[in-house]
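Only one chain is shown below, in structure tokens, and it's the form predicted alone.
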Amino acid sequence: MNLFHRIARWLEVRIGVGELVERELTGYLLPRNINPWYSLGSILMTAFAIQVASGILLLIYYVPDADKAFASVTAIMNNVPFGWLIRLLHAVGSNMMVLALLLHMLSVLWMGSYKRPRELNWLTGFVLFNLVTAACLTGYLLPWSQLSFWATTVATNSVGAIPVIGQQLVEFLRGGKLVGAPTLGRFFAMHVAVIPLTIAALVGGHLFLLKRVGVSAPPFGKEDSRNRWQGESYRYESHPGGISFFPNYLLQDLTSICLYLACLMAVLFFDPYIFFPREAFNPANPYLTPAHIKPEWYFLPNYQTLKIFPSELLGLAVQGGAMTLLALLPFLDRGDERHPLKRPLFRVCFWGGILLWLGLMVWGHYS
């Protein structure tokens, strides 16, 4: 008996490896009509792992000081071996992760996988989406460039439109009346510790709910695509006769992850500066306001919404109402039907919402 079999036997006696593999891999059945869109969850975990690993490597050389931050980022790009690769991987990867997260949420909406009893799955996913965008916002300031400094100034200024407590919130976020060294320290702590740990904890909760409730079967290819969950008692959604996660769907997961990595590398090596306006290469100057400062592409709809309405408060209220409506969607859409082609009102809202968001993003880019 070779060493590998001896180790396997030793583990089998103590923790029952064979039973664990049978229950969690080969014996874990998925719907037979499952599609590649379900791989977006695995893609997102891979993207998060890349962000954490590249972020840790950047921390070795980055200096979170207002006088040294920009110079340390410049040194990473120009002097540290492969520093440019790690820095661009982190910056481009954050944008790609947001894109994958948006696609994941849209696929869940399209297939009606947010419906009962998966309200908690949707809520944890919604909170994760907001935490990822918060991580992007806090990380945006760390290079301490003209772009990041003034974009953060504009973003924190908008909070001041909230009645009564608005100004106090602005000073709390900035650590003072103006964006400065205290702001950098607070955003650094949020970006490298508070937000990533919270995301990791919520990902664990999200996976627990997915495993506990069961994978939602796609509504396509069925004569009866209604939601089968009834009553108030707990019931795990099993899929007898389905395909096993290992090796069947694991291959699809790995294929999707490789496709994501190929897209990430294509942007990274052929056009990494698509996400870097000119102001991103100039050090922050609190005394020189650039003519045109705009946020990242995924914040452009919010930016344009604030410009449309006559007051920032009204713009914030509209955005807050839309986000609240989206968060509470599983509690508002109580219908049993899940197939999108059998839900005309849903299709109108779904495509109308996407076109409105894209329209505001393009408008914000060119305005």
The other form holds:
Amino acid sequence: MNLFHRIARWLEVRIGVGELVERELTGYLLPRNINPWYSLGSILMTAFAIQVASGILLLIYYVPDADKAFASVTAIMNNVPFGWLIRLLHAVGSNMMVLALLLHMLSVLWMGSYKRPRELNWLTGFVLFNLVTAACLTGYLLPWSQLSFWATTVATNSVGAIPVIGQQLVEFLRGGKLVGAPTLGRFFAMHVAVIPLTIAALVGGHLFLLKRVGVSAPPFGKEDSRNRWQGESYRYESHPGGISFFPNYLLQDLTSICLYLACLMAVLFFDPYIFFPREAFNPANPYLTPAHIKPEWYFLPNYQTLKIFPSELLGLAVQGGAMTLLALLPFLDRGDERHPLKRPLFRVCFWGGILLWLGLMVWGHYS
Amino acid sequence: MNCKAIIAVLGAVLCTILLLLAPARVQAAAGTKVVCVSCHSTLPGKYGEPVALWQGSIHAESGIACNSCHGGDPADAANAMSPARGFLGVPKERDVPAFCGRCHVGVEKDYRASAHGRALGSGGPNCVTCHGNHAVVKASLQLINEKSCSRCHGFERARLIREAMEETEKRMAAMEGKIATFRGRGVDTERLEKGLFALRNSYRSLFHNVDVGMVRAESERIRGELERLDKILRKVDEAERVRKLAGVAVVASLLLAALLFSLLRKSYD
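Next up, the form predicted in complex with the partner chain. The previous block was the form predicted alone.
So here's everything in the complex, that chain up top.
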């Protein structure tokens, strides 16, 4: 018996590895008509792992001090061996992660997988999306560049439009009346500890719900694509005769992850500057407001919405309303049908929403 | 007079005072920066001309007002030209370099060391001869031109100096643009920018030098230094080219791996 078998045997008699592999990998069956969109979850797990690993490496050299932060990031980019790779991986990776997250949410919406009994899956996913954007926002300030400083000033300013507590909230976020060293301290703590730990915990919760409720079968290619669960009792959605997670779908996951990484690396090596305007490489100067400071692409629709309405409060209220509607969608959309082609109103809302979001983004970019 | 009448009279007096004071305060606030201009622009001839000339100058563009050079109090029309408020008036011809040199310290030193500066007081030019007094334009090589120079001497030597400097000027502008491009890509250009700043200072000191040989030699040295800076940037460019090649390999490997995993999955199906 070679060493590998001896170790396997040693583990088998202690924790029952064989049974575990059978239950969680080879015997874990997925719907036969499962499609590559389902692998976006694995892509996001990989993306999150990359962010954590590159973030830890950046922490070795980054100095969270308003006087030294910009210089430390410049040193990472120029003097630390492969520092440019780690920093770009972290910065470009965050943008790609948001993109993958949006696609994941859209695919869940399109296939009606948010419907009961998966309300909690949707809610945890929705909160995760907000936490990822919060991680992006807090991370944006850390390089302490002109872009960081002024984008954070604009972003925190908009909170001031909330009636009664607006100004107190702005000061709480900034740690003072203006963006400054206390803001950097707060955002740093949120970015490296509070938000990632919460994301990790929620990812655990999201996966737990996925395991308890079971994977939802795509509504495509079925005669009857209605949701059969009526809330009578707990039910695990099993897929007898389905395909094994290992090796079948794991290979699909690996294919998708490699394609995702290829896209990430292509942007990173050939044009990472699409995510870095010039102001990103100038140190923060509180006395010099750049002419055209714009938020990241995924915040452009929010930015433009605030500009469209005559008052910021109205803009914030509209955004809050839209986000609440999206969060509560599984509780509002209670129909049985899941197939998008049998749901014309849903299709109009889905494509209309995407076009509106893209339109606001383009408008925000050129405004 | 009863109480109501007293209140009415006091109210009327108070309103009148406020009405009288309000425009005065507005005028004072608005006139803080323009008291010299507002008076002189209404004056004829040599007293009024400087206003229009100054308004089109680099000084006006940079916020250098009348009092910055001539002293005085720009906020108080009555005492604007009082020596007690630091008014200096118009300097004598010999005093012009010191007058301008209060701000342009290095330039004054260069000028005094030049043939132009040494001839000051014996028919040689001072600052305003070439730069103008109120219509001061941004210092550039265009100031060395046949029309201007041949007022006092032939243009031949000045032409040689200008030609030697023109090429350097072009290279320096190109280097400035290149450094800005690299900075926009996250390259640490601080050392390069400091180097270029020092070179620009050396170059500017040549503006007042009329020794053709020295200008040529110094221009040559500056170009050599610019070449050294360019070499550093070329190294960065080369490193980025290598990174892109590595990128091709990484992306190709990932695509190949994706293809293999996909084929393997199909074989299991």
